[in-house]
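Below, in structure tokens: the form predicted alone, a single chain.
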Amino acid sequence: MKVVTGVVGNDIHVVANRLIELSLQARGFEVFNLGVNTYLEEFVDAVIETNADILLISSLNGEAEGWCREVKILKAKYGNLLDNVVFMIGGNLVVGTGSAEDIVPRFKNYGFDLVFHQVDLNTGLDELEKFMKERDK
């Protein structure tokens, strides 16, 4: 499975972008990591270059609450060219604190399928890997 990853906007935390590439290719994923301060845009192009399966954005200290809030926006303007295409986003999500209850639903309402607010690599990728597994059944 292909995964098209990096970090969105401003936030450059470059070792756990790192961390992130590494762990998906320990899982079997291909990766095309894209790096810090990647624009929205460029996600979604690459994911459509690349005909990758999943996008996974990776965001800390709140930074993905300011870029990400266009995602169905862009998925309106690609059409079907991202209908299997899962959005995935991790980090810590917003600046400050806030809990999960309140933040999962807001990135959900964005456009993403999977988002986990302070959830470790491991888990969210655990249930990545379920998700995908049901999805495909």
Contents of the next structure:
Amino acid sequence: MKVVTGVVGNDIHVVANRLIELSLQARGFEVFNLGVNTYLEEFVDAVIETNADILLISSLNGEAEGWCREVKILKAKYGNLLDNVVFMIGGNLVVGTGSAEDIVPRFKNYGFDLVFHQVDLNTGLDELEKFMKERDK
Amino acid sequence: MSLLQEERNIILNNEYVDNFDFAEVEEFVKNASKDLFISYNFKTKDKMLVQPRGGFPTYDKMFALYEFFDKANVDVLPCTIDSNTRLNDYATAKKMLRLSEENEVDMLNGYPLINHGYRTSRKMMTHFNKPISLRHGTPDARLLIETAIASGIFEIEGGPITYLLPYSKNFPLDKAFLYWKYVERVCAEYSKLNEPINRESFGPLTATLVPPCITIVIQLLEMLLSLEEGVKSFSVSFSQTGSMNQDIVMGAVLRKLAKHYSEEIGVTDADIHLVYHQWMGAFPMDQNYASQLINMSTVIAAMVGANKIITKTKQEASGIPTKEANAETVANTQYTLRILNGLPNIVDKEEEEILTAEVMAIMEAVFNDPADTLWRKVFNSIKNGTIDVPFSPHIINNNEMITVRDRNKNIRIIKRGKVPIPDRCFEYEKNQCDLNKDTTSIVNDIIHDIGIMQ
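Switch from the form predicted alone to the form predicted together with the partner chain and print that structure.
Whole complex next, starting from this chain.
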């Protein structure tokens, strides 16, 4: 399965990004890592270019909130090209503090299928694998 | 007019810069107090120089910071530049400086030297009669360096590799080499007037599981690029790895090979210094632990025989430290150095031999690149993965090398990518680690190894 991943916005936190890449590869995914400092449009372009199954966006310093509001609008622009792509986001998703109960529905509303706020990397990827298995049944 | 002078006139013709009076600047450098030159301090002060980090937007706050440091018995003052200036965005820096001056809030994370100008800054930079080190992270630092030297700052940190691969995603590496070549030439020119201007490389790189051979290769290459342009005083540096033994081995090999390679290019009249950075990785939140970690770093620096130590503060984990915390760490580090006497001399022959072989193999591969100049050879070597910095965000970096810690906390290479680590050394590195685990467990080990001091 193909995954496009990267850190959204002007965020330069590369260590977590590399660990996500390594973990995905260890689990057998084919990974296209756009790295840090990546804009939403670049993500979607890469998904289409690589014909990816999953888009996994990460964010560490709270920039996700500002950047990801437009996911739905962007999806609409591409018609049904993105219909089968799973949108996942994880990390530290808001500036300051917030609770997952509040944040998860908000990000699902932005257009994400899977949302992980301050969740351990392995737990998040376990959930992703479970989700993909259920979906492809 | 020389080509360099023509180039300088163009760079200095910038709407955010006062008119440069080169004749006046030359006179100033010629007559400047020798104490302002760190190269002179290295020669005359018989101790490890202590230098903190720090920079504030306004003149007044910066001056207050220096007063604090002065009281805490600092040997070298820092001048950390704000991040807008690093990106050559002088307009934003100017606006934020004004806002900082009018309000009680700091709108910049460093001192916007270009906006303050050299005529103003020089008053502060010469006031304490101590050397000042310019810390910035700028790929195109040409204007900044001209302004710094005119202000009385005679040590310039950075380099085309170390200020790019850890800090940028896509600034063109070839441009960085050419812009830094200019910096080296300007430093070399001014060095003829008084004591030499010192150049210092930034060894910590990404500060995340960087293996010693990569750090050393990059230190040596930046040193050679600098000496090639005529710089006569250079500092190679590295940061605490997390293994005491590896630090000591690394210091010994770096010092030995710096001498070897400078002689190789025919430079025998340059002073090479060794700088040690206290732990640069993720810091513990607990301030008591942080203090212990800092103290431990100082002990290792003494065992390494560093000429200068760059300090951290106990507030590291929680954001930008206060001037009080900064001054405290300087005083504590000075105290630790005072009471450290007669340290045992530790030598690990086997580790030194392995590391030396790794470094020399990579250096040989760089020199064997068919390009005509050293900077092009280095550029090609980064581009083709001969040099690979773990966790670099830059698109040109190969990112194939993988490292973990062995049971003694040494950083070991378990995947070499295209880096020409000799087979025998690679086997040795891998043999120190438990690699019979599944890949997920190894990834978990890496996560653990990154946060090892927390």
